[in-house]
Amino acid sequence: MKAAILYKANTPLEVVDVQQQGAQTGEARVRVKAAGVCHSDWHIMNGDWTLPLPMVLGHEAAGIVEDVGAGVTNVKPGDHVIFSFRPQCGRCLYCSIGRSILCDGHQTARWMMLDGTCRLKRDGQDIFQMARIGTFAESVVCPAEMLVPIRKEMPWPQAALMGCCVPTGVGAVTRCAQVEAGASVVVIGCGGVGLNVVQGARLAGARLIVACDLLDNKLEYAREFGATHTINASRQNVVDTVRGLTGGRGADYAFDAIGGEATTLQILDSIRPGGTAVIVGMAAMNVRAPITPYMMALQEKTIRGTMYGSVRPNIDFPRLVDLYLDGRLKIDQLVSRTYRLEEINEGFTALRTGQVARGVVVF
């Protein structure tokens, strides 16, 4: 089978043949049908996140279960599934309190199977899998607990995006911040995740949704997804403009869908006293943001982080699929381009240059 492997940071992915071991106890083998091209993969490719290589990247995907190992009961051959890039052991503290995104029930490295071994080899060398799945591959063997069955009428490119950018963005609003109807919301960054923050705010009934980006084409996407106002941060001061739209106070909620020092400080400065700022985008590991503790206390501001939108995949993925199939969630508009696996490096070029809302590799 073919897979896209990163052998060294700041080099292209290599699409090559690899050998795959079958599903072991507690695992399943899935034929991948579509996989999204995400900034989290790019963080590994450009060295922002230093993980062991070689590794098959990819974590936002959907496919068909082909076979399962011993003890697997949550999926069966023929099921259509979305990959969850977080495990769900069902036993640890976080799973027990309904925050499975923080699951810490497995002690093995996040790029190996739960038994500490690999399922992929090339020329006798172990190949790691990003987040234990590595979905830039024709087939994936992974822990079955990381697979969520969905309705079979869901189209594959759209199903793939349910694996990362849709739940991360929508969940940041509805699960993490719990934005209420009538609230004012600011979203910084209008890529795949940011656009889903925008439509999450629309679903929550926010009255004012201000989308900010440096690119006019991204702001056009944001208007389509529900933004009431847009700010091009290369020409306008984000904080001053937000205050102008909110009677001088600032917004009730602000979301950083990029992840970086400047944008973290912008969301803090954009919220009103008593407001909530949420970091959604994943920054490079070495990024720091100098907040002002005095102002945080004086104005009772809250800053929160969210991983994967704080969703519960087993519950929320099927619900998001229902919302899409009922016409209440825009996902078709996210799929800007599709690629063959052999074209995957073109997908990352388009991602880096802001040409797409989301690119998807279709198998």
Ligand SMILES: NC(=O)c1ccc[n+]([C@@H]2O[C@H](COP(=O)([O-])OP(=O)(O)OC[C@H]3O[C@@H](n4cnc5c(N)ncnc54)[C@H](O)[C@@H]3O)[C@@H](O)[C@H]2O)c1
Second form
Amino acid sequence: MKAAILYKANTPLEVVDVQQQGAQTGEARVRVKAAGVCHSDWHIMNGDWTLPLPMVLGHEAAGIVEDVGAGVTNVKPGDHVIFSFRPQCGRCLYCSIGRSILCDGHQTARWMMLDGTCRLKRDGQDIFQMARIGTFAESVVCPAEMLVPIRKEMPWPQAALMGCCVPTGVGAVTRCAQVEAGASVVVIGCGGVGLNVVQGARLAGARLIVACDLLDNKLEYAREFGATHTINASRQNVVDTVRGLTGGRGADYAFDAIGGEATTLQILDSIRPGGTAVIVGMAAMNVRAPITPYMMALQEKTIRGTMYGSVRPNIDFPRLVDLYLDGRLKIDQLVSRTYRLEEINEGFTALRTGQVARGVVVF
Ligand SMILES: NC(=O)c1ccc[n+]([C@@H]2O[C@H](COP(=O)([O-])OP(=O)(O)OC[C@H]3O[C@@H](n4cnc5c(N)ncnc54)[C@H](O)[C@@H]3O)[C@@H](O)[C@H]2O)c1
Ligand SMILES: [Zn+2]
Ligand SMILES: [Zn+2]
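Compare with the form predicted on its own: the form predicted in complex with the ligand:
Entire complex below, previous chain first.
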């Protein structure tokens, strides 16, 4: 079985043969059909996020269940599934209140199986799996709770994107911020995640959707996904331009789909008094941002974070699939380029240089 492994930060992924142990109790083995190239993988590759290595990266994917271990009831061989990169034990406080993205019911490290062992080995060494899945691989053994069955009409590259950028971006708008029809929305960063914030705002009926990026080709995509206005942040001041478009007041909502000090402050400065700023993009682990507490109080601003768009995978992934199949979500337009697993490092070059909306490894 071939998989793309990161052995050391700031080195390319190595596509190599690994030994895979079969599905144990509560686990399933999935033949991966497509896996998206997301900036979160890049955060591990470039050392922004320090995680134990070697690790198979990849967390935005879909595939077919091949076999299941004892006690698995939520999926069966032949099912088409989207991988969820968060656990859902079903019993902890967060699972019980419908916020399974925050599930804390498992005690083992998030790059090993729930029993604390690994399913992958190479040259006698354990290989970790990103988020317990690690989908840049021909085959994945993972806890069955991380698999969500979907309609079989869903095409594979599009299904893969339902595993991260689509729910994250759309959910940030509809589940986390709960943007209402007629609202004004700013989105900073128009990669796979930001473009889905843009189309989430369109779905929610926002009146004004202002998309910001440093690259004109990304702003072109943003217009296609529903942006009413665009700002090239390399030439224009984001906060001043947003104020100009909103009668001097600021927007009702602003989303940071990049992550970092500067963009956290930009979303806070772009919203009106009483508005909501949402952090969707994920900064390097050690970044802090100096907010102004006086203005937060005086202007009653809200700042929130969202993980995975605060979705409920079992309910929301199939709903998003229905929306796509009904023609109401643009996902074909996200898949700008496809790769073979052996070409995965080209996928990260295209991500870093902003050439694509999303690149997808197709198996
Ligand atoms: N919260 C979550 O659950 C979650 C899920 C997935 C991804 N993420 C995070 O979201 C972020 C975006 O991911 P992605 O895959 O869309 O990335 P991406 O690389 O595809 O897109 C980032 C975009 O931001 C633009 N950009 C960079 N700096 C900018 C600046 N200063 N001003 C304006 N635009 C700028 C780039 O040109 C690019 O278009 C990453 O940090 C990723 O880790 C978070
Ligand atoms: Zn992702
Ligand atoms: Zn739980």
